[in-house]
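The chain that follows stands alone, in the form predicted alone, written as structure tokens.
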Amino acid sequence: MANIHPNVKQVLYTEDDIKQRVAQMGKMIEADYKDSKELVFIGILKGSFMFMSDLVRSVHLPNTLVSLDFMSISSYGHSTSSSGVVKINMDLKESIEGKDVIVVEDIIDSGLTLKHLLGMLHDRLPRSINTCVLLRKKEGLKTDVPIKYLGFDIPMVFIIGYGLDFAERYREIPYLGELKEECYKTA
């Protein structure tokens, strides 16, 4: 693969393996939707953006009212795991109020922040709700979260691109990759 990063340890899934893995994701969501009435999308800012753009075009129900929704809450900072102290940044616009809903997430760490998520919005009352992940670190799970659709298992690595930074770093790199660790660890 050309154009590695020189920050970049190793590729771990190429712009290829992401899209293959998103529009397989897409056909799940399709056929498990086909009778819904509005679904909506709510995208987990900022990690999310390049990830829900790709999976909501793979998306196709032409009976279906699909709308997307966007919330940002924060647990990382500029850390390399999550801290567990979940801060809402910015809620949803619209209501969920008995409509399916799709929470679009990059990664799941410890899935504190999810799990703290799926609760607020249990409680704001939608017909339906499941989870699309893009990474779990299944071995750094602090507590059971469900996850609907599954992107890809990784190691228990930092890592960038697609989306996923580091300190607002790296996002616009087309694929995923391990972070060197000389590029967070301090002296």
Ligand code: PRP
Given for the second form:
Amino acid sequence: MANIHPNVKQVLYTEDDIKQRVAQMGKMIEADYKDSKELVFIGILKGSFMFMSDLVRSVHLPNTLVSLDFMSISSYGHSTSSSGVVKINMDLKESIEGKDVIVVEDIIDSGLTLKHLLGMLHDRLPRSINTCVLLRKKEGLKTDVPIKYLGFDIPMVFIIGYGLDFAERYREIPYLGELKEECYKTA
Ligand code: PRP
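Taking the form predicted alone as the starting point, write out the structure of the form predicted together with the named molecule.
What follows is the whole complex; the chain from before opens it.
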């Protein structure tokens, strides 16, 4: 593959790998929601922006009222590990009451953020709520969190690109790569 970023140790999933998997996920969502009247995709910023954009373009539900909304959240406390207590920086624009909801996340590590978020969204009385997650670090999980649609299980490496950052860098990279250790470890 041409033009690999110099700080990338190895490419985990190419643009083509991602495209194929997202298309499969879109097909599954289409089948499951073909009778839905109103479906809202909720993208959790910032990491999910690229995945959300590709995912919704792969879902064709002409008889459903499909809409998109976004939330920006951050975890209280430690910057490197999730506390599971979520602070809402930017809330949804529309009510989700009575609607089918799919929460779109880029990555699950401990699972604590998504677990807490699902609790908050349940209280807003959606008709149904499911999750669509591109990447899961299975060994990082600290809680049982339901993932209805999963892209890939990944090892415990520092992954960047396709929306995922390190200190706000690398989100624009179109593939998923492992960041070189010297880029995040200080001596
Ligand atoms: C990532 C991801 C989840 C959370 C997962 O967001 O999008 O929200 O971390 O971690 P957890 O499973 O251990 O709780 P991040 O805080 O990196 O923000 P960003 O999406 O703006 O990059």
